[in-house]
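In the block that follows, a single chain appears as structure tokens, in the form predicted alone.
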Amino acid sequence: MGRSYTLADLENWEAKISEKVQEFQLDCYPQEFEICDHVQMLSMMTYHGMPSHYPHWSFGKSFERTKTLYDYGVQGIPYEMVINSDPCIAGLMRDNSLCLQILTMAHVYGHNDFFKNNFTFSHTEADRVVARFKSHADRIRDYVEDPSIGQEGVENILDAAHALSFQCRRNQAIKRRDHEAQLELAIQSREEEKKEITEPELHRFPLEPDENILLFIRDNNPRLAEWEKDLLTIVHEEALYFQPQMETKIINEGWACYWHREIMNSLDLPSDIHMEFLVRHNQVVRPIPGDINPYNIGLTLWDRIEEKLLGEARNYNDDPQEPDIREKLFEIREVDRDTSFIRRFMDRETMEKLDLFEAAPEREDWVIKRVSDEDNWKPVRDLLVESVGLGAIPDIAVTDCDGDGARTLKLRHHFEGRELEATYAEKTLEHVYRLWGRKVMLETTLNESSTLYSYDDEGLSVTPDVINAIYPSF
């Protein structure tokens, strides 16, 4: 098997790593490893690591593209693929060296501990993940095989649903009020402010903006068939499963790198494997010129936090206790996501160490706008916070679905200084229209002016005063 090692070698090293995991008091799900060839690993990448996933043309396209890039040496394959499940399942590349397999297993245990303990994953029901995804796949295949629905009908709905899948509630810990509670709160607020309550205000639906666009359409479009509603439910549920991984990419990868380094350094590695480990580790966590490396930023922050905790402990005790430091690290891994992790712990010194800066396009090139100096490190940090996780996805919510009596669906973009990309906005509105079946309107800001996109059976229209700004050829 593999390059100069056997399955027994892997089992032996995995047992040693598992002992270290217990020694360091990591709290993990039971761990399972699967040996994969490069085609199987590419398939896992395409289907987000899931052993069972529903079919869709976009996954096949992604597989063929990634395989072509790999075959021509343009793109590599990750050392591992691990999913948040109980038991935790991870794939190991068959062609990896023994050192890489040991390193990967140690890295996976770091992810495993994070999945089990970080609060953003608490709603994912890790023990039911594989069965739930298999159920989704079986239901969708049944719809495809149904002569009255067929593959084209299924894929038309999935195309639209995928485009909207992450237009959902950003914090799953905050429960949405039902309509009756919203109505009661609206009346109470008006009475406290001594303002008159008008009929249109009370009859608007929803009374509070609804970020779960797919579920809103599912629950309020009577024209949808039951199988169409089920497809929207499936896509929404899978988006909620992957949402925490998007929100914790930096803190999670940094945590896994921190622990694979600790575990590898604590093992009695042969000299050749230890030297290869040092090279591989540095390759993973090195800065990437012109780009963000989550492994690099995450590990640097964890190291910085540990350094500060040790410094604070020495102020009170000449011999700080390592278990106390680790306990504080465990607490941070439990309560933070990327946005809070960066905002709380990214100071100027760390920003300078990472050499972070803000760049923006100007004419045909990129220009550095700010560097992490005394005056600008906070704006650069805040820009990073805005860009991680779901920050890259526009925050859009339903504000009304029958304000004009024609069941027009009204959406509002929460503008935070970043304009919608016009081409994507048009295509996304087309998908919303496909699911809603009636006119859709989106309020946003463009060139510092309030802008209204509309989409109906005649296509897209935009408020006249900004048409030339969006489509200069008109």
Given for the second form:
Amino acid sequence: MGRSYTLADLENWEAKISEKVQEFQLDCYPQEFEICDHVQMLSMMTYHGMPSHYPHWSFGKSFERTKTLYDYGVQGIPYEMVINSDPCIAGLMRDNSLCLQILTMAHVYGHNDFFKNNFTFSHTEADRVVARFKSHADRIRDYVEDPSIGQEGVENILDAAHALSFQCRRNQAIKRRDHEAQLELAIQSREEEKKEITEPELHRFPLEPDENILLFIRDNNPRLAEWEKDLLTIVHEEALYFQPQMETKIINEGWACYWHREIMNSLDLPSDIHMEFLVRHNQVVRPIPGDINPYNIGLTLWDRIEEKLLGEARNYNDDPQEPDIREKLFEIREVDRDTSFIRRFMDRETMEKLDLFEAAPEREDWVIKRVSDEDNWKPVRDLLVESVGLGAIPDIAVTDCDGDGARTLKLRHHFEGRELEATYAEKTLEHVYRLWGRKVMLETTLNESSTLYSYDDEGLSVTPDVINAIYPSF
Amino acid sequence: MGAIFRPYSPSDSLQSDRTSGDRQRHREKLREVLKENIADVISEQSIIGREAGHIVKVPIRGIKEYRFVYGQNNPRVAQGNGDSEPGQKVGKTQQQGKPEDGEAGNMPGEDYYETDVTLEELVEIMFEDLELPDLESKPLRAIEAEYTHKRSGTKRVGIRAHLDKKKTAKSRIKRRFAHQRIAQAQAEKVETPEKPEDEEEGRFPFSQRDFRYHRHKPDIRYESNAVVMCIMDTSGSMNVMKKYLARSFFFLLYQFVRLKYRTTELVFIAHDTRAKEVSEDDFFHKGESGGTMISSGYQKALDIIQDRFHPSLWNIYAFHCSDGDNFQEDVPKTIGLAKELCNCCNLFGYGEIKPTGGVSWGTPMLKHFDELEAENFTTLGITSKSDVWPKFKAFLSRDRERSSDVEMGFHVER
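For comparison with the form predicted alone, kindly provide the form predicted in complex with the partner chain.
Zooming out: every chain and molecule, the one shown earlier first.
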């Protein structure tokens, strides 16, 4: 398809869209669109849309991968590339048709509104993020150029830090108590529970498990150099910035789809563009059998919420949206993330409509275990809640670092039914060891018995819990 | 509100390929991986006998970025077409990733990269840290290792490309000064009141006499001269597999020598009961048949050495590959000639190709060679494709393998 439009066309359509955005009372950051070709788009994706980003070979790998998939036609390039920043920056691929550009712009405004208003993004300091990433990049380039550190040195730390980057606190809104407060609480609870013999182990550090593994290592490994600590901070800060996007994949995409449909339907599009829009829209929001399409699930849920509030399904083409219902929707987009969104609004009918099921591997096949029927829709929903958002990341926390002794770092995997991938766990533990410099241990559950990995200068050793292995619990 | 549009500028995309640095680094890392697994690549890839410039496709396992992740064998939620029933099969698990590997591919995203490597690159990676052992400097005749030119002074005639512009300009200035002096002197002598040359003095063109050209002197670095003699048994008992292994070995040796010692000479000798010197192409590609008289090959090598590569002038490396099924009567003569070869070679190697499960005629030469105690004699046994690379490295580091080691090897491997 040729580019049968000019920049002026885009600006015209954008003016119409932003008029609608205001009419619908979406609350957005100023918007910027960058027109780019497919290679620029691929590099944008590689660096998560950031105009400047520190260098690391893994981005080269990721670029090659996406480019290969794109070149062989396995995977197209997503229409949208938008980052959570103030002003909000989005890429428009110039090879796309005019319809796709209009659709993308409308969709981007949906994300923009979500970034600005959803609570999970409140800590991301969107107005300074571009400058922050630039400063990270400058610092890391300086370390690479510093002859006493060099590329190898920086990579060693970054490789290890990347392995742990998303092992951080799951709810940024809850404040973590400092050590004194923890100690106070522990002593208090000991006094309250005098009758029981469970003594809190006051010598442990940290008293309460710490999920921020990178920061814990940074603050408690005295042998790290300043530049090493800085690298850990950079990687951690970046992970914190991206964490909300992982947490709100479904609700955010659903929101953007809901609004692009709303905007497109209100735009009075020429019929050929409208037809193309319907086709594209359905391509984006159709279910992907055997997988989860966040666009599909998100939009279906938002529609369901509206339907319930309204008492009936709305004809999105003709009927305008009710302003008070819009208010309700705005409230939800402010306070929910994927887990709570699904738990609160996914009912049995929606589950059935989406045909969600639970599958488990049986030898070589995935076999459906439960479908969303009367008896099973709740457990299936709960499994979905567990796996979305940060549920994809195992919950691992530092439980002790034996500050007075041999400084063994102890990690515990909070096991809720899903096992860790063993090889990956072992290799990642090696990374933890590289950062911590002393013995590290990981407690987890494998094959239904508790397992202790430890890694020290002699390498890896694994101890299945002997007592459990001999006397399995009944 | 109105958004800001940044229009597309093609120059941006040409100039700032921001991923190039990271891609470069990633490629370097892949190359390291390739280097670590080079032995597998060599034995698996049919690179043997390929021409230079041939592009080899090498699969390398991608560099993984490890994290704590959940295993693939956990139950998960997915969408269906609308008519899902319990018990339905929905897709395959990834348990059997790469069947030829013992390792199951049940980890997330097992990446394989197929890298295009030219044969030269591959060879370069292989031989990066290897060198010919015991290279002595033989003073009487050196090989020109590098032939370049060095500037040395100027001359008055030459070709335009060698023009030394600075010197040329200087000599013109000199000539002009001289000219002015002469003109002045003449003017004083003749004492003409007016100076008609004034206008002419404004222009003073280059003359043929001003031109200076760079003089070039050949610049030759000398390197000790070396010859590598490849002797291969091409008798009937050397079946396709054995010949393949022998050729693999020689191919490595040949590539190695070609890469590291540009001017090193190579001699190829093929023998059955009689030996002849053959071309490189014939050596790697032609089959022969007949009985085996190893001595013939050694005799030919000695003749060639006598003839063309006197040991006082040349570093000589000889290597012989055979299945060791020599005629019994030929053995004493062979040992004698081998000793002679040892005397005139820097290193003489014997590789016995014994694929496991083969039928053996006569006595393996490897046993007989055990009695040969020369310092610069090396024997090794090759039993399979995967042997070739380690054994080759051992040859260059001169780890001698006795017949007993090789026998042990057979047992271990079966």
